[in-house]
Structure formats: structure tokens, C-alpha cells
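First comes one chain, alone, set out as C-alpha cells in the form predicted on its own.
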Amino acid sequence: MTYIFANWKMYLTHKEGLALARKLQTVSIPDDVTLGVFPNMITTAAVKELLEDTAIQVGAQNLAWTPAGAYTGAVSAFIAKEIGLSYALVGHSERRYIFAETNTVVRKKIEACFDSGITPVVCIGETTKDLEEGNREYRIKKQIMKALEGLSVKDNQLIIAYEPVWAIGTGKQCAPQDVIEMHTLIRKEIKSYTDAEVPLLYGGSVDAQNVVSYIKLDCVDGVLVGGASTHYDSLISLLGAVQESR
């Protein structure tokens, strides 16, 4: 299975998100491709309804780690599951480094997803500072350890997305050979905590022009796409490039 996950972030308004979802209603998705879209939280339920009769999955960009209670502004994994969401991004770099979410919070969110039946897409990655100071492997290993240590994982119950922070929204590209090296490290680390099948995605300035260079790698099970997924033409071009490369 190849995963194409479209993180719309906060690029689209409610109306723009719905308009994009309507255009996607007629898109044909191959059986061996899972296309998932992650709208903003206000738009998510309506997008789920629009795409109900399609093969396109809908996920949450973020979820709270607690199931219910006096948590103003929070949305739990159980609420997401109730409206039919399949996935949730957990620990995205923007949540970690802009909203100061810790590894401990990320772990709680993973457990909350497991409890509700949502598949967490756990994002890990190093910053420019990590890269410059030689802390790249340390950062990745620590994030994986905090996410998986002592966690009981079943096959395909969890997805990990490697997203080098220095390559997100910067126009800088992570070279395919670099992705191979990092994914090899990540898979080795995952195996030290679980024998379960864990799909591994790549994310970081992915677009129609470079997606094939990543998707063709044996170590890559799919991609997490940001800005390029927020416009119908660029998303369709990306999907077309993936299909033509198979």
C-alpha cells in the first residue's frame, strides 16, 4: 500500500476546503493507494460527509490526549472517531516547535488514538539546529523511544512520518540518498521496540516534481504532503506522477 496524505494545515478557509473536497469527489484512486486529506478542524466533519462515498480517507490535523472533560478548545480522538475519521497527525513538527508539544504529550496522544480506534500518523524529524550540531540521530532516536517504548503495537495500527524540519516549507529538499539513510535508521529503531508492521512515510516539501524520487524508494511507503496538496491541480498532478511511476 502506498499512502498519499494531504495536510492542508491552515492554508484553506472553510469554503475553500469544501470546494477542494467537492472537486476530489470524482477522482479515481487505485486500490493500492490510500489517499487521505487532513482539513482544518472546523472543516473536517463537512469534508468527511462530502467524501463519504469515495475511497478518500479523512483525518484530523491534531487531537487532544484526553477523552473528555473541561478542556476548552480541545477535540478528543473519540469525537474524531464518532464523525468517522480514520487518521490523526500526532507530533507534527509545527505542533512540536510552534506549540511546544513535548514527547510526553505526543505519547499520550498516540495512546488516545489507540483507545479510540484512530490510526496515529506520528511525525518525527530533526531541526536545522540538530543538523548543524550533529544531533540528528539523537533527536530521531529519542522521539521514537518516547513514542514506542513499552507500547503494544499491532500491524498497521500506527504510521510514522519522517519529516526533516529543515525541509518543510523552506524549498530545501532532502536528497533521496539522505532519505534512505534516515529511513534505514528509523526502521532499525522501530524494530527495537516492536515487531509490528509500521508504514514509514516521508514528508518535507513534497510536490509533483519530486514525489517520484521518494515514492520509488523501497524504504518509503508513502508521502506526507503540505502546500502542494492544497490546490486541486497540483494534488492531481502529484497523484498522476505517482500512478505513472508504478
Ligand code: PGA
Contents of the next structure:
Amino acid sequence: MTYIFANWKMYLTHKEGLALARKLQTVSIPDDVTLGVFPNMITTAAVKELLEDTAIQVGAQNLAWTPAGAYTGAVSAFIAKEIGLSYALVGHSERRYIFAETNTVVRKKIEACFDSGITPVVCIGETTKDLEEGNREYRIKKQIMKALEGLSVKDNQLIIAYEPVWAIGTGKQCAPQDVIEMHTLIRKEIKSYTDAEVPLLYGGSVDAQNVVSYIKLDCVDGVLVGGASTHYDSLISLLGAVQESR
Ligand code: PGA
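Right, and the form predicted together with this ligand of this protein, after the form predicted on its own?
The next block holds the full complex; its first chain is the one shown before.
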């Protein structure tokens, strides 16, 4: 299975998100590809309805770690499940570094997803500072440890996306060889906490031009795409490139 996850972030307005979802209604998705879109929270339920009769999965960009109660502004994994969402991004670097989400919060969100049957897509990755200070491995290992240590995981119950922060939205591409090295390290770390099957994605400036260089790697189970997934033409070109590479 190859995962193509489209993180629309806050790039699209509600109306733009609905328009893009309508255009996607007629797109055919190969059986061995899981296409998932992650609209903003306001738009998500309507996009889910629009894509109900398609193979396209809909996920949340973020969820709260509590199930219900007096948490102004929060949306729980249970609510996400109730409207039929399948996935939730957890610990995206924009949540970690702009909204100050800690590894502890990320872990609670993973558990909340498990409790409600949502598959968390846990994002990990080093910053430019980590890279410059030689802390790349340290950062990755710590994020994985905090996410997985002592956690009981079933096959495919959780997905990890390696997204070097310096490659997100910058057009700076992580060389495929670099991805191989990091994914090898990440797989080894995952293995030290669980024997479960954990799909491993790559994300960071992925587009129609470079997507094949990543998905053709044995160690890459799919991609998490931001900017290039927010326009119909660029998303379709990316899907086409994936299909042609088969
Ligand atoms: P990008 O974003 O494709 O725009 O670099 C990826 C992501 O943040 O998931």
C-alpha cells in the first residue's frame, strides 16, 4: 500500500476546500494507493460527506487528547470518529513548534486516537537547529521513544511520517539517500518498541516532480504532501506520477 496524504493546512478557505473535494469526487484511485485528505477543522465534515462514495479517506489535522468536556476550542478523536474520519495528524511540526505541543501531548493524542479508532499519523522530524548542532538522531530517537515506549500497538494502527522540519514548505528537498538513512534509523527505533507493522511516510516539499524518487524507495510507504496537494492540478499530477511509476 502506498499512502498519499494531502495536508491542506490552513491554505484553503472553507469554500476552496469544498471545491477541491468536489473535483476529487471523480478521480480514480488505484487499489494499492490510499489517498487521504486533511482539510481544516471547519471544512472536514462537509468534505467527508462530499467524498462519502469515493475511496478517498478524510482525516483531521489535529485533535484534542481529551474525549469530551469543558475544553473550549477543542475537538476530540471521538467526534472525529463519529463523522467517519479515519486518520489524524498528530505532532505535525507546525503544531509542535508554532503551537508548542510537547512530546507528552503528542503521546496523549496518540492514545486518544487509539481509544476512538482513529489511526494517528505521527509526525517526527529534526529542525535546522538540530541538524546544525548535530542533534538530528537525538531528536528523532526521543520523539519516537516518547510516542511509543510502553504503548501497545497493533499492525497498521499507527503511521509515522518522517518530515525534516527544514524541508517543510521550503522547497529544500531531502535527498532520497538521506531519507533512506533516516528511515533505516527510524525503523530500527520503532522495532525496539514494537513488532507491529508501522507504515513509514516521508514528507517535506514533495511534489509531482520528486514524488517518485521517494515512493520508489523500499523503505518509504507513502508521502505526506502539503503545498502541492492544495491545487487540483498539482495533486492530480502527483497522483499521475505515482501511477505511472508502477
Ligand atoms: P510541504 O508540507 O509539502 O508543503 O512541504 C508537508 C507537510 O507539512 O506535511
